[in-house]
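Here you get one chain, nothing else, as structure tokens; it is the form predicted alone.
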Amino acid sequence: MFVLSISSLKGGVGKTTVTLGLASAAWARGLRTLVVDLDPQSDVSTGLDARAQDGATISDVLRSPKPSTVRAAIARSAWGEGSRGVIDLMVGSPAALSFDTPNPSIREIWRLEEALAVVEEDYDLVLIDCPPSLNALTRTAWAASDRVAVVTEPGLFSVAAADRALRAVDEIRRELSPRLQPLGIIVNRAKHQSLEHQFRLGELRDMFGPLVLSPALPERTSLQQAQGAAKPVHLWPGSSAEEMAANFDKLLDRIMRAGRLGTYAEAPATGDDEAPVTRGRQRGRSNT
């Protein structure tokens, strides 16, 4: 099971939209996928149109990651079956905000890792939609992850936030979870006709080199329409939706290479992003 956090330290950059787009690509590819809604706004739960039958949510999991609680908080998405699989959701809740403290204990930070250990054999891919901050919830997500994808827009303040996020990932890797690595930076809402956006894209590539993932995602109303209807963009009609689906397919290819998933299981390593991940929950835990 490969775990990817989708993060941003600046709100309003489309982090949840990217999470849903990647979930759509994984759904279309047939990966057994679990989406964890760790953002108290719970927008990804709305986009997947899923509710746990007995009302359990991520908040209950963070309070007590017992196997019965973990499984009770997981619901089947309304998206239905893909080519070979389904999308499940660990349901979000505004009550998760009470766990987003600035100084979490080590025990609190590892609770999501413990929860994911319960379902490790059930999924190929886990996507964690993180809140736009670096408090306890984001640290909890990163401690449970193999990689972090940082979402940004091609704007001045978003570029600075991406730099802070990558520095924070390195800090968590050194202090808590040695297996953690950045997947890279996903540039969202890029307007390719905008000179300002072109300048900021160049600035990102100058600063972060190959960590800036391709393609940059353009802003398309079809994506918002599909997600507003709680449908995967891979099923939404029109050429614009097809373009966005193809973009997310390319980003999913990068994720699959990093996680040795599917057709990339035997692919040779070509860089740090291709390094093998540690198998087994909690094996990346630091002794400090």
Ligand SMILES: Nc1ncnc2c1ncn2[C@@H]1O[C@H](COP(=O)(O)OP(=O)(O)OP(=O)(O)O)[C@@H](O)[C@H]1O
The other form holds:
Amino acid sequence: MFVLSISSLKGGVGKTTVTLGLASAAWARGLRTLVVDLDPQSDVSTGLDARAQDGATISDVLRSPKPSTVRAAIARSAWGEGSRGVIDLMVGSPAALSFDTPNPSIREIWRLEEALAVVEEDYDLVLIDCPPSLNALTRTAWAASDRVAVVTEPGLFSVAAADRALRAVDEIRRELSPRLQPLGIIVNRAKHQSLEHQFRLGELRDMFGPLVLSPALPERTSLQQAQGAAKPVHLWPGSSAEEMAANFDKLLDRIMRAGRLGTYAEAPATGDDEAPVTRGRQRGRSNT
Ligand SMILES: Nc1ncnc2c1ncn2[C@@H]1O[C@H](COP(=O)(O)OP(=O)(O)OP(=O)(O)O)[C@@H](O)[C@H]1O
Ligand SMILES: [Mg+2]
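Starting from the form predicted alone, produce the coordinates for the form predicted in complex with the named molecule.
The complete assembly is shown below, putting the previous chain first.
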């Protein structure tokens, strides 16, 4: 099971959109995927069209990650009804806000890792949609993750926020979880005809080199339409949705390479590839 956090320290740049797009690509590819809605706004829960049957949510899991609670907080997305892969959701809740404190204890930070250990055998991929801050919830997500994808727009303040996020990932890796690494930066809402965006894309590549992932995602209303209808973009009609589905497929290829998932057989990885991910929950746990 490979765990990826989708993060940014800036709001509204496309974390949930990227989570839903990657979930759609994983679903289309037949992976067993769990999406964790760690954002109290719970947008990804809406986009996946899933509701926990007995009302349990991520907030109950963070209070007490017992196996029965973890399983009760997981619901099947309506996406899964038409075969292909499995998409499940650890249901989000506004009540998760009470866990987003600035100074969490070590025990609190490892709660999601403990919860995911319960379902280690059930999924190939876990995608965590994070809130836009570096408080307890994001740190809880990172402690449970193998990699972090940082989402940014090609604008001045967003580039600075991406830099802060990568530094924060580095800090958490050094202080808390040695297995944590950045997957890279996903650039969203790129307008290729905008000179400002071209400049910022160049700036990102100068600053972060191969950590800037390809392709950059353009702005497309088909994404908003698929989200509004709570459908995977891979099922949405039209050439624009097809283009976005292909973009998310390519980003998923990169994730599968990082996680050595399935029978992935693409061109050999480039120099930006990392060491293989070690398997087994709780392996990165440190109580220091
Ligand atoms: N590439 C895109 N093309 C078109 N619309 C987009 C794109 N990316 C994001 N959006 C839209 O922009 C809005 C904000 O995106 P999203 O909710 O994914 O951001 P977020 O980072 O999750 O926000 P928050 O920080 O509030 O959780 C949404 O309405 C979404 O549909
Ligand atoms: Mg969001």
